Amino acid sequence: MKSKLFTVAKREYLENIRSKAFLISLVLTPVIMIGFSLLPTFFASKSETNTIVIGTVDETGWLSDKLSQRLNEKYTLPDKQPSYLLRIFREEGIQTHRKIADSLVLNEEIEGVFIFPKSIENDTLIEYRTTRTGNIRLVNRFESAIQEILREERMRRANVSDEEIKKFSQSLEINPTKITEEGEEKKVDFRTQFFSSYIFVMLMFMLILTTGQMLVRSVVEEKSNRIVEVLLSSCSASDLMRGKILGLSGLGITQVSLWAIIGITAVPQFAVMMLSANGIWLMPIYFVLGYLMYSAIFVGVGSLVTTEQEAQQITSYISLLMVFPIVLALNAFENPNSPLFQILSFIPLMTPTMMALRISVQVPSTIEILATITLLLVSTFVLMWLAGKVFRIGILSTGKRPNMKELILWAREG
């Protein structure tokens, strides 16, 4: 029988590229990725629009005034109004004023109240009472300002001049510089390193998730509609499986290419950021091998299940393996060559994403790169071989899902 590999690939490509689901994902996926990446930073950096009233129950008699002045110097609204306004309770009787302040907090007349006891210079803990404990930015700003004031007050009492206090209070900026084995120096931008690998991982995750589900759905639909029997009468099971993978791989490449064009056109710095990342030439290798490996898993799974519900359930578990490295991204950045991440890099299903995260920070040794690429090549070949054997029999099976014993038998007989 003449090979129909490219005929199947063409059919899968054209059928899916014309679908509404593909067109929607083409636009929606970048929007979701950009939203996940930029919205948290946008909201975190967004300035307040209204002055926040904070109470202080102050037994020191002096801290609140200096705190108010320091906050007004450092934090203002776009209209130059102060970001924070202090409502100060100065008199003796900290318990009485605490009750009054608590009632104001509960009535939402003030955001919260700080308690400053007389022994504040010797205490390491200040109480902040509020109904909204999630405003971490406010707490951090007040904590920093209070620490600065107390430090300066201690130095004044130790007869340190104001000029010396300014010198001691100057902030320090650290400029990370990466050195290479050749002795070259290179300025390091954390955002460039992080987002280059993060974008790679997210692209792989979204591409494998979308095309993987298409693979499974295509196989399940053809099984349930008995179309597969007609297809197998004109081509071999091997050509059908490889054609599906090839066709949807082309679809995935089309998606990534269009996303890249959109990204470079909308944000030219995107291309500069990606090209300046460490080991950028290695990432496509891990991307392609990882994609083919997961495609083999998805097509094998698709030949085993008979309903959409079963397919979604199994593919969701497979997708979790792609999410796991994303959870560890920050830890991998801090210590990319730790034994834990080296071990995870040699687990085939995690190799592409773990290596992408590590490469952007510090390119591993040549031996480790060659070993992981070889591991991916062997894993992909083995999984493709097993998927082909299971696919030949599973594509025609209906009813009960096979157990592990039956799968082993299929692999031997296929």
Contents of the next structure:
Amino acid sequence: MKSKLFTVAKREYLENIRSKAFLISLVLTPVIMIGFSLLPTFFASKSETNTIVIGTVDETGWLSDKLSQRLNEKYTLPDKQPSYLLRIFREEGIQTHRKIADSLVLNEEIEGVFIFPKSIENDTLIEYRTTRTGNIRLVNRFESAIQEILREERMRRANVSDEEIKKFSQSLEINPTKITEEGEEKKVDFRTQFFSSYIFVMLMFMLILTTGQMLVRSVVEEKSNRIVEVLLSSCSASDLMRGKILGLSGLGITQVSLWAIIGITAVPQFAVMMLSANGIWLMPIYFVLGYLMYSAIFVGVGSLVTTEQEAQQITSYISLLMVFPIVLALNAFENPNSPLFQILSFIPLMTPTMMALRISVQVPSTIEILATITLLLVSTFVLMWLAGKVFRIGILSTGKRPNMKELILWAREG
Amino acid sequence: MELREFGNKEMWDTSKMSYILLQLSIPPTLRFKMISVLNLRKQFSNVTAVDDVSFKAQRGKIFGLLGPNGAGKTTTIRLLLNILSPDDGQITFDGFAFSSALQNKIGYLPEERGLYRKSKLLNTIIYFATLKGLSESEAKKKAKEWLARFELLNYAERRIQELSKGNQQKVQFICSLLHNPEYVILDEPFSGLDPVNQLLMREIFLEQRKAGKVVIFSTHIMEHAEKLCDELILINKGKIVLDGTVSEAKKRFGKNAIYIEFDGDGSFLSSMNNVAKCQLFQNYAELELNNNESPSEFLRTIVAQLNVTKFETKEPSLYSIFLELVGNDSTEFIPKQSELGMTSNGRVVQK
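Alt. form predicted in complex with the partner chain, vs. the form predicted alone above:
Once more the chain from above appears, this time first in line as the rest of the complex follows.
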């Protein structure tokens, strides 16, 4: 009766590939993903199109001019206009000027105002008054510029020659070079690392989410329409379940392959970059196992609930668990082998994503890889088996959701 | 055609004395040619849905499974289909226990519509047929034949949700019969059908019977059972309360029953002293007289007050047997006019 499994799989594949939902997710998902990665940079550069006017209330008489000069050297807009323009209040009497400047800030004529008191030449604290304290980039740029100017000025007053001043204020650049066991030297591009694992995790997430939802929807539809009775009078529950997973996995793989083809033709160099990432061959193993494990969970859950809304709720919580490691991505890049990440790698629901993140930075020890794969394999099998039991009974029951005790009973009976 | 080995393991696993006795009680020519159910029991957490149910549905006969809603009809059917497994008892098909190979020989019509709403008609039928082991081309050919017979060929490429309820029911019918099953099991097949299509279904029922198949159907509408069944069981709260042929059932409950049609207000009938039971409708009534009452004497008393247009002494209808056995508390037994297919705008008054 093997063929019935394939009959089910074939129908699930064909019916869904023709559906509008599939087409929409096929087109919309890459659009959203590209949007997510491009929009922040787009907006970040967009804010750089206008000259920002900053006020300075200056008792020193010289600091503002030097600052203005240095800012012009360092920061210009694409159209060669200066990024920052200083409006200087030079006369004595900080208090009155501060009031005038404040009102200008409040009227949004200037972005903010720096206060340089006479004491600044020996002090370390500068006041910046603004309505928008969130503009960290501006503050950082001014901070370093003012710091450099003050440092140089202090050295000059200590009779250090201009040449020596230049020598002292040289900045340093670190050039990281990665050593691998093959003795190869590779320049590490942080973006390669980040993107290869990030894209892997996102792809897996999208695949599991879309096919997972299709799985749940298909189970819930058959359950609520009583189609399932007709089906079960024709084939076994396990054929039905495995057929569904097989058919919809095929669909998911079709989807991901189409994306991959589009991606490779659009930016071939990117594909090369991804393929050269560390331990890329391990990714598919975690990918497939993780996918099967989540499919089992979705099928089991789908057979327990009676409405699609209920199903969506539960499945989105489960999916969140899977992407949780993304939150830790930056930390994982810093220190992929910290005990916390090692422990998280052994929680089966997080293993695929956690390992994907770690592998791209530094391939963990062989023992750890074998252990996580074994654990993942075992838990996938157990979950599949459990899902089969729950599916067999759950798919026929309607009404209230079963509690834990009933579930255990079902697992024993099924 | 069928493999029938007497050494079949599953059959001898069920070798209880009662099983052998049951087989011996059947004429040799008919032995095994049936679905046989013995001491079936199924318990859900707090209710016994099927309680010690035994029956045999023979080939070439139509077997009715009657009972009010919640009596255990659907559970019994699910047990027959092996969708549920029994706590106790056995089910055999022509002598064999259930096996997955048997699934292709069973045709099943569920109580509620079990169709993919967004799928196309033809695709759905072909899918269900291929699940029953037909090749796709064969399924397509037969599907078109059946669609033509049910006058649905123009809808073949439509989505199921665009169809009327009655037409969806027809599609469901096609799905359950297309693969020419040996055992036809239908749960409430007549619900949602207009009288014209009910006739069409009847025709198909009789066709299946003629082809020597086992036909089991469940209903809570007695009129259908009375017209179609060769044999029946009536279950209530999981237990069999009546079994046999329709005429046997009637004989057993043969009482002093009278059927009258009249013009005028018949409400006094229910309060007469010599009337034991009364099912009163707008312009007809089914009465049961006290044992020693003579029907002709009774007629003489009522013509004084009513214009009697028809008077008949008769066997009780299944419907009244039903009420008697199941009790008057089961309100779902009050048939809707459309379900009864009667012309009167009858209202049931119970004494």
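Bear in mind the structure is a predicted one, so any value in this text is a computation, not a measurement. Numbering follows the first chain given and starts at 1. The term rigid core refers to the maximal set of C-alpha atoms that superpose within 1.5 Å between the two forms.
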Threshold 2 Å Cα movement between these two forms at P117, rigid core reference: yes
